[in-house]
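In structure tokens, one chain follows: the form predicted alone.
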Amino acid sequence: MTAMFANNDRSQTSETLDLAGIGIGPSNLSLASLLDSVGTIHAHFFERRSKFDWHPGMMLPDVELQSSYLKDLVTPVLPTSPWSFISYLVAHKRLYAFLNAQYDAVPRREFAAYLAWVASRLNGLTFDAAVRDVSFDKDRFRLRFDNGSVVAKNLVVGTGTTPFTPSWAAPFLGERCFHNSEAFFRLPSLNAARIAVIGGGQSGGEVVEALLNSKPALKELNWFSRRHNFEPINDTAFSNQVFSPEYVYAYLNLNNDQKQEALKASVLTSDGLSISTINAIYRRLYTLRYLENRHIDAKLSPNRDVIQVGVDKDGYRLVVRNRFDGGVEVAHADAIVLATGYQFRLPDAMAGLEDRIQFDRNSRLMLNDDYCLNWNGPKQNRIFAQNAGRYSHGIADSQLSLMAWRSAHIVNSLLGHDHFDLEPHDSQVNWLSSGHDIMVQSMAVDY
């Protein structure tokens, strides 16, 4: 992939790109890394931020990846790429040190440094280049910046997911009520004796662990989860089959209702708490109570729905329904941390095309099997969407696990032939009924 722009050059060009990328997060960085090995696709990726920075607000002490470092930008489909995590370790002369550290899981800061290393060296990326508007005319997309524009035959949206804020929390967002995506920046200066954490997944657990370790003034901690308990991630060999290409091929054969059931059944393979986080929280509470004689009124409350929040002289007043016994409870807090997850949304720059894009009855984007949005433009002009197919392609789509595999599908689709071999492997699990062949051709290019 040739570098068509110097970094930070957003001047207009008459040359038409084969592909323009909006956003440079891990997904589009993976796609750019694979395209670097192809050479025949003229692609360029644009990012509004001044540099690559992966979830900086979530880099709390000792947080870890929940997937293997081999599921990096390229390795599952191109293990010889110079943009692999192993190549990063070798380039920094710490491969042996890393191996000798015997990490059960890679520190998230290490993986973020790897991603930033690739982004700083890869051609075809321009930072500090906010796409202000996207339009379509005849057979070309036009992306407009503050300084000029570019045209492209195809688009790929890789702006990632955005923090989800419950409706009850929206009026209170600020220094004392914030999403966990800001935790790294907000927690150090948070002076609060009573804190409520909303959300029982891994992000909520990481916030709770950080609070217990760093807030000596903390007197009361309420941790609310909608789940039946504070449940561990389902990380067994068989459960991890849902993060395989074979599962995606099988999942694509389901109807919409079956997909929703499958997604619900596999939620803890993705959104559960890591065992290390669970044990760290439990042991910290034990140490505080029995070894340090420091009493914290820690209320870990699963099966709860926050139904109303207000402000009074004591801070925030939370009304919570207990779905276990049907009771209604009231809790008070000086601060609220929202570990309420993320959702995909089209970037504002796509507003001009939104009425041409199809959504389902739940206002979710409708993706074809090859990760293209359904829209009413010409078939040869495609809008690919990265990390937007949790409902259409399965739970792995919102994770790092199949990032390289998905990017390879997009490359194959752009080329019109199978540059990358993505035939399914032999699966240890039979997902479909006997005699029901996996429809590999459903991922084929449609011209």
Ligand SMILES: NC(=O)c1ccc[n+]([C@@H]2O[C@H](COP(=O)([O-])OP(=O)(O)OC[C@H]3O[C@@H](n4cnc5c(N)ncnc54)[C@H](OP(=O)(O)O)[C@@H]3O)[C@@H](O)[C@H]2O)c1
Given for the second form:
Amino acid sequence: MTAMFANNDRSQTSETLDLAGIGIGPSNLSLASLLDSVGTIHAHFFERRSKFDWHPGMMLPDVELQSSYLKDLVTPVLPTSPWSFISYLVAHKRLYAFLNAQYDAVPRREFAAYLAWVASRLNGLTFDAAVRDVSFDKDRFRLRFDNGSVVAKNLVVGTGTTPFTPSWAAPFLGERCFHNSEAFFRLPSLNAARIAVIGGGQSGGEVVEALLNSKPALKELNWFSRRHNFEPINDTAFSNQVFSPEYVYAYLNLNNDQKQEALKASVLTSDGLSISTINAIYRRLYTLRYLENRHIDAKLSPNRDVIQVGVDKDGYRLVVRNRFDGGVEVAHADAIVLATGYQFRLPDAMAGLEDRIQFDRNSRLMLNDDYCLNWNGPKQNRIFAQNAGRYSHGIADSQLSLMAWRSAHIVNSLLGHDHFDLEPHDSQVNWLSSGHDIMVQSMAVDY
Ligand SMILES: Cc1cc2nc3c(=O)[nH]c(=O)nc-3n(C[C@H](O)[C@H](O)[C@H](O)COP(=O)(O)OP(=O)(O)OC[C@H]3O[C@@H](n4cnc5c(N)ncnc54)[C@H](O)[C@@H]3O)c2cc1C
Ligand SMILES: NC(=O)c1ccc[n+]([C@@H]2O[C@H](COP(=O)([O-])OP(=O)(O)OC[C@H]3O[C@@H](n4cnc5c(N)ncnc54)[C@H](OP(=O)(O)O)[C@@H]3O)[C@@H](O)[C@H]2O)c1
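Having seen the form predicted alone, please provide the structure of the form predicted in complex with this ligand.
Below is the whole assembly, all chains and molecules, this chain first.
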């Protein structure tokens, strides 16, 4: 049985594909955009959503991109591509207006519109096509959908990260206790006088800002962060070197323990709060208190680990450990937003292959330097994984910054030669001991 798809691309999916992609988020969209310039690889990508939609549950008012718009789907490796952010602006006749707007950070709505514009024009993408199951027989992967299947020689998993909810939250998940990934849909109808937001990363910050701006009935807001403080993103020149190919090449030379240490040390280059979000929250609290004389009991509590939630006659009862002084506190709320992060996991559709794939002792995927999984199938049938290499390739892997560069590695690997020039530039920072040559060759695994 062969899949028949109604989509923005009518290309053939009945033959064996060179590459089948699961998921169309920015990562696989970048790969599809680069493959479009190559032309010789027969690839097709499948997305469960009915159209491209970039984290729709977090499209809160005024949210901004945390990275440069030049780190788009293609520009860092193929600046002449028609699928760049600049091409989008030109096509929409607003390049000058965009420049005149002098954004410090691009609105996320604008970048999402750019991504959707590419997705609506590029060949080789099919929406409304959830991959339900992947199997392998002899030398072919078979991807099954609700209405058929396709076969492919290679796979690329681009299903992104999954919202993480602590186990104690599971019994309460619903309209009054939800992950921030549902915020856009749930906040408008949320009617609660006391709200607790758990998690002090950018998602937590954006939810807190939205609550302070949109909920006149809010009387009490508890914001818990497990970090030492409401930590800002480290967005300075030297820190940003970790978002460079040179850093990744250096990082790949480390052993697992060294990688863990380096990752820990670089977390806030990626996962801290944007300065604009910090300022917006602080100023809103100032305005409410001193200029509008509106009292919201805003309790901002860093160093707090929420360890248990229950329900009593006073609503949700949160048990919180204070990591600063060791105390244990209790707080109450009528609603809880879990801004507790995201994790990579293989999609359920891959369950049938899981016992053929290698995981480390922490149940993380063993990702080779060229973004291929270690699996016990034939060497020429590869399973690439995007946005799965935070531990193996460093902090940048879970961000947009190096997605074009990573996609270019996958293209080179599929072609078996250096179609894209990915030689490192001179680094401003010496990461490795002198005499230690960066192992660029390690990316080129021999198949
Ligand atoms: C709210 C938010 C904002 C962010 N903003 C930035 C930023 O400004 N700058 C930055 O560098 N990073 C940012 N990030 C981090 C990262 O860049 C994004 O998470 C990015 O979306 C990752 O892209 P992706 O394609 O790997 O995954 P995703 O965007 O999650 O896309 C995965 C896609 O796979 C689909 N899918 C899943 N399972 C299946 C299946 N079985 N079959 C078919 N399709 C499937 C999903 O529907 C989804 O569309 C942000 C993260 C979040 C959560
Ligand atoms: N506009 C944007 O560009 C935008 C918007 C949202 C997100 N993002 C990006 O997306 C990524 C994910 O961001 P995120 O904020 O969703 O996740 P995150 O950065 O991982 O933050 C989640 C936080 O929740 C904390 N946490 C987890 N369980 C907790 C508990 N039981 N009690 C208290 N705290 C708990 C974690 O603590 P620990 O630190 O101890 O693990 C962590 O600090 C980041 O890279 C971020 O920059 C970007």
